[in-house]
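Next up: just one chain, as structure tokens, the form predicted on its own.
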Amino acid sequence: MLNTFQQANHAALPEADAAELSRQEFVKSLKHYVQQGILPGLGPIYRTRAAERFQKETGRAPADRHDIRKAMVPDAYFQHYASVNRISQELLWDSVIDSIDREGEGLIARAEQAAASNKGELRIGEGFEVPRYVSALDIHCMPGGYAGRPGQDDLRLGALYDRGVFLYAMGYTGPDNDDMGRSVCLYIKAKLEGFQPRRILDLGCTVGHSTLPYKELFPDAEVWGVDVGGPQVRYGHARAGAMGLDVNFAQMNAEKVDFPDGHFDLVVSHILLHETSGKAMPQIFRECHRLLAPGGYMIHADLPPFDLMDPFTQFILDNETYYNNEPFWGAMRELDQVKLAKDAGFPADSIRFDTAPMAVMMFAQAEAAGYSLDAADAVAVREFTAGEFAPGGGWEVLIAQKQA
């Protein structure tokens, strides 16, 4: 079903006029059609002709996602899917840029006013060096990339991300774009009973979509969001102020965070790991261990590793690697994250994968059933269905606890 609700407005968000909003809604609907109308046809195409063609050409059946890709890429139906999907992504950013350009200084003034109401700290690193694995390309085809060009500190790039990612998710991250953080918070309250973190760190926070729920659900905690993108954390600080929350933001690299040992009780990330390199990930895990107080938790939320799914599903998800400027999307899922956590110092018996159900789906199901939802209900898990924004309607979470 098409998600028809709108993104919740706040002072720092670009305000689209009627024509701009129409184009943005078209893009959201187009992306939904790609996922629900075109993508499900890939399975029958693969089974009825692509796999057979591969067998005839090679003398064997496709063995893994790489073989499946070789079988599918020459097929006209797959080419149609890939091209429309890429076009929809480029149109997404173009439709938002129109609003930002038209508002100009007015948008910046509103955001700066909102930032003044956030009592949380803002740190921007002078001469900060953005890692090349982030700066070398426009991730998700976003013009300028997440971090912008060297020396760029314009929070309009954060505004582009804020509106753009809502359209990319087709609204399934909820009106406040915060479903992933909210889902993990509900999971913590349901599964880590009695855990009350005093200090929380969100790594790779971009504009703080997933950061703010931690302040909402753990209001007494000191919450920090850090990211390599200066424009993103500047905008995130303003966005938090616009939404009435005092949250701290800083431009920092998750590989080396400028906080003392044992400073945090909870270190989290939300779709960070697939944006980092194979060299960076082990260091990020070690940094999480260093930053945690004894008994503290590390939780990374992302899509599941490839060894938890069949080869065709791997192929479907790996299309982001090839067609959406996500070079580490597939590579991250082949890394042994449990081993990385062990090597970082986390006890083996504390490390596990689990699923945090999407909060937006749980609330929708509860509303349809006519009952209220609390954290204790955050337990449902479903199987992957082609076209869903998140496999199984949930976020895969890697959890590890530092030795007490």
The other form holds:
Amino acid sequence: MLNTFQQANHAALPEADAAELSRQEFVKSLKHYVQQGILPGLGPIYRTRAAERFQKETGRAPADRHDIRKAMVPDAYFQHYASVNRISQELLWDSVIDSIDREGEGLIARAEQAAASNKGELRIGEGFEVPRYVSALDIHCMPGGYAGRPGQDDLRLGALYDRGVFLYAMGYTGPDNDDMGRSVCLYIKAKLEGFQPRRILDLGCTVGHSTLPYKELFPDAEVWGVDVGGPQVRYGHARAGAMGLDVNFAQMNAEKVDFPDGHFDLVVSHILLHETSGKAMPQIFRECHRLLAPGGYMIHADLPPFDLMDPFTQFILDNETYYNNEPFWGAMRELDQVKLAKDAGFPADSIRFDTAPMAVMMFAQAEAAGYSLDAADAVAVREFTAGEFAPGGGWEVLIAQKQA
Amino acid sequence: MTTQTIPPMLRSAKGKRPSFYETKGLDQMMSMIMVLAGEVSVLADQIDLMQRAAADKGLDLAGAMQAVTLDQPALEEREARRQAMLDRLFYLMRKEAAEASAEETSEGYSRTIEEIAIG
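Right, and the form predicted in complex with its partner chain of this protein, after the form predicted on its own?
The complete assembly is shown below, putting the previous chain first.
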């Protein structure tokens, strides 16, 4: 399939000139090629020579993802794959920074103007402490990190994330990068019949990509997005304004959210948990339970646990841990999320994993720029392939309901 | 001209970058190749843009380009440019061959240094 997906413009998005746009498109094409053209070769390489060499050197067959890693790392094919994948990630951010630096203060002014039309609140924490699991490494190799550094924490890092993530996801999550939130919303409407949340909280919302669909699909609800990244929520507030939605944003830590007990009917997160830590994740589950009103739902859309996958698949996925500044990616998948939810107080019979189908076909049906029916269909109807962006078919969600 | 008071964005991500190759310099080499591939792609896009911009003004540049027949001087000019480009691309191999013909060696180079120091 030819991926021609294009990001939808809005008033706070970085503007690329022709050459910058070409560099950004090249990175998107390169990522597509790595996943479609190079990734499929890793399996045969492993089976036909890497496993054999491991066996010869150690006298036994590779037993788990760690052994497979040892077998693959010295192989030239794997080295090229991992190297080019990493380079594509670095070029991605660089290509967007070119646009942001060229526009300079103009971009900040545009965003501030857009923010003025968002009637929702923006709360920035005085002396807020960014947790170590976000500040230790720049997650996804995004220079400056999600939360920025002292004196380098203006909303441009949110703008960088907004454009960068579209390229990273190669547009699979739609022209507004909102497929995850949209898919979970549609799942709620389809599967939790009659559930009408009045207050919704999105934890680890970054720039609100997944947050805004909740306002769109539950327009009467009060919607909050919180994140530890000040630049992200500042930009998110502006972006919501640019998109004509009144959504509240706050710089808060999902481990200790500044709202009273039972305040929300629905607490969600999208690809948040794997960016936290072994200590933070159970605390976030407990915090969700505290924040929910009786009968309210907690839904986390994130990565499925490793025990559902074969070791080679685990190895491919674990590359993110080593090569893309994702320190908790591997360890998170080894945690028993159902047990965490139980320990946090959710009734055992209310906890389950399920799949929220991707909404990507809707973008093609709505004739979003570049979203051909063929390409959208190819993204929506796929077997799960480790190393490709997004699972084929749908997002893995963990659902639990607080005792009514 | 705008006056900028804000600092430029950071360009390096925090976190030790892994090496993928055992051979020194190969990681940098691969990154340069990828950047160059990107720049080639940018140029191709620029030519495409030129054709489309001309078409918007009623000038079928793409069609006209297709219709051009290369005469002998044009063929020679092109071929010379391609060979010159290849020559630049393989300059290190050319150097290696020249060294072989002249029987130049590392030992010989060191010997020259020593000789000149005293001679």
